[in-house]
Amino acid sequence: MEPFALALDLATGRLAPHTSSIVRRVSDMRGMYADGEAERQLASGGDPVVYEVLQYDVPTESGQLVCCTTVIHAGLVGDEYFMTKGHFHEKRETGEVYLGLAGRGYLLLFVDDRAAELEMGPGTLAYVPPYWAHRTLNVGDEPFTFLGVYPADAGHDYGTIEKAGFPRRVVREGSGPVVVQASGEATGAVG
């Protein structure tokens, strides 16, 4: 691997060059949202993009670091904000760092019986410790973008989240975003 430099547009989160990208639409998020009917209606009625990831690939070996940006678009599925699928790392003992670039979002995390919510915006540096599952969401009216850096050999385990879900969700209520237990019980106002 040779040294490299990338251009990062702080306003849009665009990374250039990038060597791979992921685009996830509502239809790619089946089962992630509590309101399955709203999910189905959005998927069949235009299937909007929920989020995009741009990445500069490096060898998936110990010592290498991946740099990527994520853009989560503004939107709702029912009363739940657009979010990423969320994942554990396959190598559970690896951490990750996020740097908020634009917009307003939250980072939801959990491990065992503990959960945390971190507010993110431009300039927020958030640390995802080893072993914690993590998911980001957009609670604003404009795209929420952030830079992520993690070990290239960390891997992604989406399957555990697809089966078990997250213990907490963030929903829009009259006063704004509110954190609720996955069962629907409020845990407190957000932001």
Given for the second form:
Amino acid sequence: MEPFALALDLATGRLAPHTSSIVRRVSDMRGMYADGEAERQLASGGDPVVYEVLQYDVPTESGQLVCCTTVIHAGLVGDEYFMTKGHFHEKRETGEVYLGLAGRGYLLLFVDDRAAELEMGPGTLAYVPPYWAHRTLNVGDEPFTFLGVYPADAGHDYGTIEKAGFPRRVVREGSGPVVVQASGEATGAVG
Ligand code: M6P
Ligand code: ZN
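Shown: the form predicted on its own; wanted: the form predicted in complex with 6-O-phosphono-alpha-D-mannopyranose (M6P):
Expanding to the full complex; the earlier chain stays at the top.
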């Protein structure tokens, strides 16, 4: 791998050039939102884009670092904010760093019976320790964008989240976000 420099637009999260991208719509996230009926209606209606990931690929080997940006659009499925699928790393002992670029978001994390949520905005540097599952979401009216850096051989384990879900959700109550237990019980107002 040769050294390289990319242009990162701090306002939009656009990375140029990028060599791969992911676009996830509501229909790509079946079963992940609490309100299944709202999810089905959105998916069979306009099926909006929930988030996009732009990445400059490097070899998937120990020592390499992936740099990617994520743009989560503003929106709700029922009362739950647009969010990423969320994942553990297949190599559980690898961590990740996020840097908030624009918009307002949350980072949800959990490991075993511990859960955490971190508010994110422009300039927030958030650390995902090894072993913790992580999911981000947009609680604002504008796109929430952030840079992520993680070991290229970390791998994404989505299956565990698809089966077990996250222990906490972030929903809109009135005009702002509230963190609730996945069962629906409030843990206290935030933001
Ligand atoms: C961040 C990083 C990426 C991840 C993306 C979307 O940019 O953690 O590795 O792919 O968010 O999250 P997910 O893979 O959970 O859909
Ligand atoms: Zn990750």
